[in-house]
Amino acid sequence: MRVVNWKKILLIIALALVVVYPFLDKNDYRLYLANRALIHSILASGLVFLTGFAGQISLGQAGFYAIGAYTSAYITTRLGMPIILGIVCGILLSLGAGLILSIPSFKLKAFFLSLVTIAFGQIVYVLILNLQSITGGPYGFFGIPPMKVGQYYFDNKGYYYTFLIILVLVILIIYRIKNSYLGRSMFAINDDVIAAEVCGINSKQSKIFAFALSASLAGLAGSLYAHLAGFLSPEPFTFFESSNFVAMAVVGGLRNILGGTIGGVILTFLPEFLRFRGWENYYLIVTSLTVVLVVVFMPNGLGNIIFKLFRGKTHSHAIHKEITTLRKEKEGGTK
């Protein structure tokens, strides 16, 4: 008798839930929300790269996020370039300060490294708020034009593909270097930098490679969310933000390569959904709240008992039956 197995097709019901989602809920500001989910996914992914893999600390991933926003904002607006070259040179940018902050990570760890990251993020949020012929300072950045195909300008629901696809291909990516000999170094480098060194890993070019990859990521997001947005100010920037994208990848789990996806989802929607039940003067305490809970009792995040639930089963079946097979072949031979 054939056994089915629900949790496969829980996930195929779940995935095909994520594909449809657009045409099921036709309030537009949750599509809108759910397009703000996929963006923080994006960023957040990286920071569990960075985090997670690297062992490398970044509380200042707002400024990368702003580097790529304004960029993009700047070059598409004023400059009049196509919007695909203002992402492309958003994510450049950031590439190039994500290089020049790799710099102070040869020598500094911890606590000392974290605090270099949150002084890059304040000096760019400085910059944003006086630099008004560039960036509109406390006025903010109008115009910013929408994505567009041909002559379809994009609406939530066209965000919504675009932004899922781009989140799936850097998923697709993060695995592929997970697996490879770089993604090997840098779990080795994460646990112990000598030990590591002395095996030959070279692990400054390793974090380099983190904080270039983390860096673009958080600069491609923020392209996104300029188009998305069509307008830009100081608010999403601040260090407040930083510290939210990092508990995104926490929540989530840092060693979990769709942890970025998980928190990113949960803590953009959590605080909506507080405010509209009432708890508008709540929410920070609420989501704060979370993140404490998750880091005290879970602190492999959510992804891993996500993980395990669709897993853990599915391996021991596969073990049973392996088993089984290899008990009826020895119980052949003696016959």
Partner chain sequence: METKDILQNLVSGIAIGSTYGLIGLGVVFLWQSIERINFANISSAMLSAYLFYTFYSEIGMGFFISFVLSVGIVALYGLGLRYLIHEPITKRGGGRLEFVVATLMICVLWLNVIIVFYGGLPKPFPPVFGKATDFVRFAGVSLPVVYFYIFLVVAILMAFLHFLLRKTLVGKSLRATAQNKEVAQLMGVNVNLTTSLAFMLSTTVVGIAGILLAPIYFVSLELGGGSIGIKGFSAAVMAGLIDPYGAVVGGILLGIIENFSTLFISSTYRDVISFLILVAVLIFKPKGIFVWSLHRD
Second form
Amino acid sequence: MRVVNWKKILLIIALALVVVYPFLDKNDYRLYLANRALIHSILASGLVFLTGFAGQISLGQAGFYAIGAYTSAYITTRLGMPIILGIVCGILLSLGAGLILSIPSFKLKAFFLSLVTIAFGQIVYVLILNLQSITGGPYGFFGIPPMKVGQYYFDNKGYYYTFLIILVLVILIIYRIKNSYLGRSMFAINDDVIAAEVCGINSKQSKIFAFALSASLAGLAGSLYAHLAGFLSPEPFTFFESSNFVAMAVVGGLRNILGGTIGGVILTFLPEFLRFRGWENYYLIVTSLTVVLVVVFMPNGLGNIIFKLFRGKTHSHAIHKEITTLRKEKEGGTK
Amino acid sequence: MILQAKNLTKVFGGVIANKEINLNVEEGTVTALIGPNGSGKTTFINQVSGVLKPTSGQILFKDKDITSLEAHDISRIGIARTFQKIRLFEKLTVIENVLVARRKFFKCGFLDIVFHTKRLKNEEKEQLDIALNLLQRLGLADEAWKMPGELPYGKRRALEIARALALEPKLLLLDEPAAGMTRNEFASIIDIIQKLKEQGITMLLVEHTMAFIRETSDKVYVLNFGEVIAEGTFEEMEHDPAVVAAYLGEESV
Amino acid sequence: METKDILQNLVSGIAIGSTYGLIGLGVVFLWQSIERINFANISSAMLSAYLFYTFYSEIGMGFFISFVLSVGIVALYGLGLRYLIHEPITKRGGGRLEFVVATLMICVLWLNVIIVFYGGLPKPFPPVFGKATDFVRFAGVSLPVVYFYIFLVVAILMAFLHFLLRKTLVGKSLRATAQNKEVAQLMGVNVNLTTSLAFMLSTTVVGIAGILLAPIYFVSLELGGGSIGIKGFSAAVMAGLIDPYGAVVGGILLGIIENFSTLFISSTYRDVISFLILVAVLIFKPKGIFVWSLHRD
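Having gone through the form predicted on its own, I am curious about the other one (the form predicted in complex with the partner chain); can you provide its structure?
All chains and molecules follow, beginning with the one already shown.
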């Protein structure tokens, strides 16, 4: 007799819903929010990698986000270059900034590094306000071209599928890194730096790598945002946005490959949801209170709870799929 | 000489932990470093493995100056070590603990990982086989998929040695390998060391247990207050008045 | 540039810098005790300023009672942070990272609370430290009266803290715990008590700094923002995070540098200067610049 696997069916239904969502929801604002959520998920996935996997912390992620956004905006709007080039430059410039910022991480412990990253985020913010000839300062940056394919200018649906594909690719790459020797080295460093060094692992290199990756993802997210919004002002690039990004990663679950996505979606929709349910005065308070409670009482984030429902039990985060399949082959062979 | 320390000195904020230590380790032998607590044995091991930088002096490995190399470079050129207080990666499985040390044998790059190439899969498989063999040699084959925290103390020690061996070292530094062992575990560690010696791995070990040193070591250096006070075979050391005084001095405290 | 300008900038730099020093002091007290950086303490300055505004301007209580009440509530806030945030996280085996994120989120929470109950616009601070137009003039230099109040309050506070740390049993316990927790415990120091005290002291000094800064920054969200926090961290880092006197000196130095950089470069980049100082100290002198009192190798 075949046993119906409800969990699998639920999972397939959930995935199908994600795919057809733009056709189910006619509310354009919610679709726009979904796009923002996807962008946040890309950025927060980078933070999950940086913090959860590599044990580093960044409270200046909005700085990279801003560099990506303004670079792409400038290159496409002022220099008239194609959008794809703008996005690539946005990523590269954030990557460069990430490399520079990773230098202090050699000498500094994680929590000192968090101070340096706050300073970085603030410096970028001050520069946005004051380099008016490039950024438009507090008046904003207008007229950023939308993405298009041929003659089709993207609407929210077009953005939705583009961002969804990018997010899936990002998660896939992070997943592969996690399951490779690179990920293993990173977990080892996170556990015990000295023991890892003695095993031939260059901890500096790993830290630079993690920083560079998370900075590039923030840059990517920023440049996508610039074209989605069509207009940039300094507000989304403050210290509090940086904190918000960290909150997404933590609420989703730092040890979880989907943590960034779960956190990104929840913390993009929760405040808006509360706002339209008669909480318009208190939605921000409720949101940040929720985050505090999750951090204090659910150390592994909401992601792990969802995973537990599906798996029944949690595995060690580091048991690699590759190795487990090989193990099964081997055990099967000896029987 | 596979390892030479020349006038190696380490000062911690006014306290001299190692004072002009001259020490040689001959290839294929087991050399022991003994001395009372706080005599600077672990400090010496830490400097050779690159965990600490010497204040002055030189360390030569196969006649090459490695004094200024970092820990990961030193382990890559063939010096592995274990720790007095066992340091495993507690959040990784037993097999992964060993695989971490196989890092230097991977030739695949970042793009191989991103595209998950055949080359990478083959390499992972190859390294996994090597790691499994190593665990088998140290009697850990059945525990490969457990977490280190589930292992008894003696097996944790064996795992740490397996991890060090995964680097395929020319020189193995063992910091009190028999500390805290039961009688059975003790015998198995001696067995492991003798097997490694037969395989031609040079070892430098720090130990307190005299029985252990008698069984394993070809040459003994005695440290007291950070200085080498005597060197020779175990039998010579046993009767050296300076050595006896150093140990008696400690006991009378 | 005339001597007059130099003097003027020097005095205002010292005045504002000493309040940065107080914020740095908040960082130092907690670091000594539990080796954590408490981002929620950034809010203490903002909270005390808004509390004072409420008690004094809205309810109409006297200056002294308003001051004591707001600072007292902020001290209790410190205790609350220990028992509602630090202890639960530690009990669950959470480390620095969790503490950083949780306290950071509390910082955001308070900003949202203030926005909801007071609105986002700055409130005028009551002229308890003299009106904006009150100046003290001598030798051709005119200085706002508020600076002298700042000097007065900081001086009294420092004298009190000096007395507390050096002369009382409580202070000695605090210093012993800071140097070595295990040894202190063996010597019979009540570490539980000193930890609570450290939490309360750290929010209290930042709370006082908030009331002193309010005439300059207004009663505004800026008092609870990252830029004030960073200035406190810079001052504390210059003191190697362990020297209370060093934190105040570091804060004053920061204030002076900021003021002169405004004069020579541009006021818009004033904040950038303190960030750069923070980064430079962390990278080049991670053990601090002004470290005298405690540890010595």
